[in-house]
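Below, in structure tokens: the form predicted alone, a single chain.
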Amino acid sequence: MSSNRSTSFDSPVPVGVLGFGGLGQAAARVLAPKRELRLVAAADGKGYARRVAGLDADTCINVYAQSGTVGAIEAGGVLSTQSIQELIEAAPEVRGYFLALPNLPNTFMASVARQFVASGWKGVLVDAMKRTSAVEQLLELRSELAEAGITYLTGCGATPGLLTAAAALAAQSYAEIQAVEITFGVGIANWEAYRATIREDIAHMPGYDVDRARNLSDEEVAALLDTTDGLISLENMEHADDIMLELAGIVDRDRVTVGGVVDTRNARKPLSTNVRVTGRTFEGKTSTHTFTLGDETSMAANVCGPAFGYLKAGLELHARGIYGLFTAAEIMPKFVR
């Protein structure tokens, strides 16, 4: 399979961000100083903005804060309740999108992928989804994505994503993997800046599911957090690190565990984020590799940085005519300059 487009990073590649909540805004800031990728399109639930010369991150963020949508931007903004579909059609120059969207309901990301397939658009899509069941839905679209000329990389945030890839590398020391344990700490000074992300975390709490968390009002979320002093403690989460490592042939999913603590009232992490890979070497010795993220790196930095690293890798694959669905455990991200 061949592509009629080549990817050169001598000039900025036009990319877009779907979703402009906390992660989408952080993504715009991450892209601002980059010279290899240029943000030219952004969308939220109420509108979209497109500017071929590039969107200014501060302008987008300020307008969103004032009006609730990037569609209110004077130059290139459009108000719309069908923002994703209309942006796909209005911005044919966009080569790749970071889907910084809440996967609420649990079928939402797969439905967005179907929109891209149906539109005839060809390019690269990257998400930072969390749930195993959500990734399984995308797996059902593998052939459709490939036939549509779309290179889709899923689970490319922090976990799944950065830590999953680290586990895949750490596994190489061993003849057999006995356990992969991912523990994360997230500090957010104001939960309202990450409403959708917090709701996704609440969906993992005992007594909650995706639908119940999605339907909570902001007042109900605040009341729930009041009962926990702002902390969300999570254990044995349904996290796609398990299926990603299994698909990569590294370890059975039942040997992968994910849990952590989210502090919704303090920017400082409540604990350090790390992945521990325990295995048996060819000499018969048991050992554990540990990869720990610096406490100074925020959730946004650890999600958006890898997402664009995988987007760059996806652009290179797409230019070589390699289409379909891949995960963060299969592809090495490329550093975006």
Second form
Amino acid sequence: MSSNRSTSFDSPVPVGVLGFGGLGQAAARVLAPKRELRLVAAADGKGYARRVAGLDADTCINVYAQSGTVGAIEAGGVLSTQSIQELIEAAPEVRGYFLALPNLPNTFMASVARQFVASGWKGVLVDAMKRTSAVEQLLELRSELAEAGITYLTGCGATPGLLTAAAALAAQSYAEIQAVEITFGVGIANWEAYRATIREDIAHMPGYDVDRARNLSDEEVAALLDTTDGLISLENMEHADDIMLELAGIVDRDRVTVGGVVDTRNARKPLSTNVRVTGRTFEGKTSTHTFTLGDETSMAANVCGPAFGYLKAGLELHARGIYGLFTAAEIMPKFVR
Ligand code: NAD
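Having seen the form predicted alone, please provide the structure of the form predicted in complex with ligand NAD.
Below: every chain and molecule of the assembly, starting with the one above.
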């Protein structure tokens, strides 16, 4: 199955971003100074843009802000309500996509993966999905993805993603892992910059589920946030870090806990994001490793950086003929230059 081909990043590899909201726009900014990956395609709910020579991040962001879609870009923009399907067909040069899409409903990302399989496109897909049940749906597509020649890396944001990978690394000191505790602090100045992220977080609040949160109008979200002073505090979330660490053979999922606080009115983090990995060493000592993200790093930096690091790793796997489904806990991300 594997060949000895490798990916050279001497010339920029053409990549795309699906979803151009908070994370999609940050992704375009992250890629702008990079020479190994070039953003040539972007899609949102109302259109897509493609430019083989490279899309300009500022132009995409400004046009999206003015007209609500990158499809309104003069050179290379197309308005469409089937933007993902049309872009896959229109941009055969794209070798990898970051899926910065809302997973609303909870089956949406799996349906996008099926769309790629059905299209005959071959390449690398990376998502930053959060729910365990959403990753489980992708597991069911494992052999279809492999047969289609797609290398799909799931759970490659911050949590799951960066912190899950850090837990996998920290586990190496121990003979047995007793607990993995992830606590995140997110500060965003304005919830409307990350509508899907906030709705998906609300879906974890008592009395809510994914469908109820999805159907809230923007006014209802704002009214709900008014009652909490803009804060969303979450405990024992259904987060895919658990299944990813279990699949990687590191720890049973019931020993992984995720919770955190999101402040939707303040760019400053309400607490420092960290993962604590407690285990027993071969000598019988119990200890805890803690990995804490710098408070100055934004959610967007901690999601988009890893997502493209995993996309680069995925491109190398793909070039070697290694297809199928992988998670952020089993592959080391590469650094994109
Ligand atoms: P957003 O609401 O700001 O933007 C969503 C974008 O997707 C919009 O541009 C919208 O037009 C587009 N879109 C919606 N339906 C579409 C369709 N059918 N076809 C094409 N485009 C479509 O979203 P966001 O806040 O940037 O979040 C994106 C995702 O990232 C969410 O699912 C969120 O859970 C995830 N996320 C993950 C992490 C992590 O650490 N793993 C952290 C934050 C966010």
